[in-house]
Amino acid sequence: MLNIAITAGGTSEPIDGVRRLTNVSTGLLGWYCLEAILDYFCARKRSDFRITYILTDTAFRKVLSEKQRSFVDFIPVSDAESVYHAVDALTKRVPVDFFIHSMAISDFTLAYVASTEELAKEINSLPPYSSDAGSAVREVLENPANRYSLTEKIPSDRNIILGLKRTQKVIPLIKQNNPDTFLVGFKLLKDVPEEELIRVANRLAGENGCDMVFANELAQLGENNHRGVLTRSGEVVDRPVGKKQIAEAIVREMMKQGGNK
C-alpha cells in the first residue's frame, strides 16, 4: 500500500473575531497534483494506494467521482498551527511514501495588536537611560501590556500596530517523522533570473530533506501560463509550463522514484 499526503491552498492567520491576515495561494496546482495521481493509477488499474489531502477551506477543490474519493481522505485546516499539528500527526502515525507540499504557509502569525498611541506611550514610560534600554523596548514591541483581545473587532477609531511572530516551519516535520518519504517541496521568488531560482531550490532541498522541489517566479504564475524549474538532486529535470502540465511532470517524475513499489 503506497501512501501518499498532499498540503494545498494558503493559511490564514487570525487579527481579531472577523479579520485575518492570507496569501494569493489558490490551491489549484495540489489539487491537479491529486488529480495526477488518481489518473496514474487509474490507468495502470491499481488500488492500493491512500491519499491524504490537508487543505485550507479557500483551496480550490472539486468534486471526485465516487471511486475517485475512495482512495482519498480529507483533512482541513485553517492556520499555520493547525497546519503544523495535521501534518506532524499524519506523518507520526502513517508511513507516507510521497509527501507533496505545494501549500502556502503563512511566515508569521498574529502576536499582538495595539495602537499606535498606546505603544507610544508605553515605550516613552521606560526608563530613559537605563543600561538595558534597547531590551527594555525590544520586550515592549514584543509583548506590549496594552493590547487588543484578538476575539472581538477591533475598533477601528485608531491606528494599529500589528506584531507578528515566526510560525513553525512545517516542511522539516516530514522527513523527521518519516525518513523515508519522497518529498517534493515547492518555492516562490521575486523578480529573480533562473539560475537563482534553482539555487534557492536546491538550498531548500538540502536544509529539509526534499527529494525534488518546484521553484517559480511571482511573475510567472497563472492557469496556462504558470511556468518553473523542477529539480532534483541540485539539476533541472523539467520546465513544464501551466499548471496541470506542472502537476504532471512533478507526480511523473515522483512516480519514477518508487511508483511500482
Second form
Number of protein chains: 2
Amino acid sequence: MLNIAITAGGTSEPIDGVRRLTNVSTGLLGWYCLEAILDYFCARKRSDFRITYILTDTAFRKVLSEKQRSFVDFIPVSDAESVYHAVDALTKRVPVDFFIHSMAISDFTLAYVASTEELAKEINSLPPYSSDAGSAVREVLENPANRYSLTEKIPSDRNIILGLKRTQKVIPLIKQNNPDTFLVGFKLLKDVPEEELIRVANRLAGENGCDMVFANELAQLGENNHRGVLTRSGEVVDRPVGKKQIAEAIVREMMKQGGNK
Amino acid sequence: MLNIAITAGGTSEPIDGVRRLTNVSTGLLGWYCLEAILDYFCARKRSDFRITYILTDTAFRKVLSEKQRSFVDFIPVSDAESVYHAVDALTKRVPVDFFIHSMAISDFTLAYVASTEELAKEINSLPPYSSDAGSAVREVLENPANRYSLTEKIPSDRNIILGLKRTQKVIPLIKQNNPDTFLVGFKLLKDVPEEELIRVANRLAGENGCDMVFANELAQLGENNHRGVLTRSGEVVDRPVGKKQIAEAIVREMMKQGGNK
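Moving on from the form predicted alone, kindly provide the form predicted together with a further copy of the same chain as a structure.
Time for the whole complex; same chain goes first.
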C-alpha cells in the first residue's frame, strides 16, 4: 500500500472578523498532481494506494468520479497553524511514502494591530536611551501595550500598523516525523535567473530533506506558460512548461523511485 | 430608461507579488440583488433598464441566460483604488437611478513593509526629544526610510511591520456625482445589539446620503440565517432573514420609489 500526501492552495491569516492576510495561490498545480497520480495508478490498474489531499478553501477543486474519490481523503485547512497541525498529525499517523508539498503557506501571522498614533506615543514615552541599538523600541514594536482587541472590528478612521510574526515552518516536519518519505518541495522566486532558481532549490533540498524540488519564477505562472526547473540531487532533471505538464513531470520522476513499493 | 449599478465582493490590496490584504465578502448578497432586479423587470415584461455590475474576482457569480446577460455590463475591479476609479467614471458618465453598494472595500492599503528590527533602529536613532507627543516617531512609523522594496518578495527570516494608510472612501462619490441617485448602503458591525445597528445605519445614511441602509451583524451572515435591519429615513422598514430574502426586500423597497421612471 502506497500512502501519498499533497498540500495545495494558499493559506490565509485572520486579522479581524472581516480582514485577512492571504497568500496568493490557485492550488492548480497541486490539483494536477492529484489527477496525474490517479491517472498513473488507473493506467496500471492498481488500487493499492491512498491519497491525503490537504487544501485551503480557495484552492482549485474539480469534481472527481466516484471511483477516483474512493482513493482520496480531503483535509480542509485555513491558516498556517492549521496546516502545521494537519501535517504533523498525518505524518505521525500514516507512513507517507510520497509527499507533494505545493501549498503556499504564510510565513507570517498577525501579532497585533495598533493605531500608528498610539504606537508612536507609546514608543515616545520610553526613557531616552539610544545606546541599546533600539532594543527597547523593538520590544514595543513586537508587543505594544496599546493595541486593538482582535475580537473587535478595527476602526477605520486612523492609519494603523500591523505587527507580523513568523509562523512555524511546516516543511521540516515531514522528514522529522518520517525520514523515509520521498518529499517534493516547491520554491517560488521573483525576478531571478535560472542559476539562482537552481541554487535556492538545492538549498531548500538540503535544509528540509527534499528529494525533489520544483523551482519557479513569479512572472512565469500562467496556466499554459507556467515553467520552471525540476531538480533532484542538485541536478535539473526536467524543464516542463504548462501546469499539467509540470504535474505530470513531477509524478513521473517521483514514481521512478519506489512507485512499485 | 432606468440605470442601476451594483457593487459586490471584497477588495484585496497587494502587499508583494504573492501576498495580499483581503476583505472577506462572498458577494452573494450583491448577486442576489442582481437576480431580484432581473426578476422584477422580467415579471413586468420590461426591458427599459441597464445594470452595471462592478465586482471583484472572488465575488460569487453564476452563469446568466443570454437574455439576462444582455441587460448587464460587468466591470471587474481588484483593490480599493480600482473601485474608486470605476465608480467615479460610471457615475460621471451614466445618470444612475439606483445604486446598490454592497461591496466590502478595504479601509486600508499598504504604505510600506519594514523589518521590525530595522524600524526599531531607525526610530532609536532619532534625537531624544519626548515633548513632541511622539510626532517624530510617528513620522517614521508612517514613512520609514528603511523598508523593503515592494517589487521584491518579502524575506521571511525576520518579523515584519506592515504600515497601512487609509483608502479614499468610495460611497460619498455616488451622491456627489449624482445627487438624484437612490443609494442603498450596507453596514457590517460586530457584536452589537439592534439599536446600535440602527444608530450606525442612520449615521451612514446621514453622512453619505444613503436612501436606504441594510445593517447587519458579523455573527449573522450565513446563507439561510443571514439577518439584519433594512432602514429608510431612520425607520426600520423590514427585518428580512436569508440572503435571497434580504436581496428581495431591498429591491422591493427600492422599486417602490421610482421604479416606474
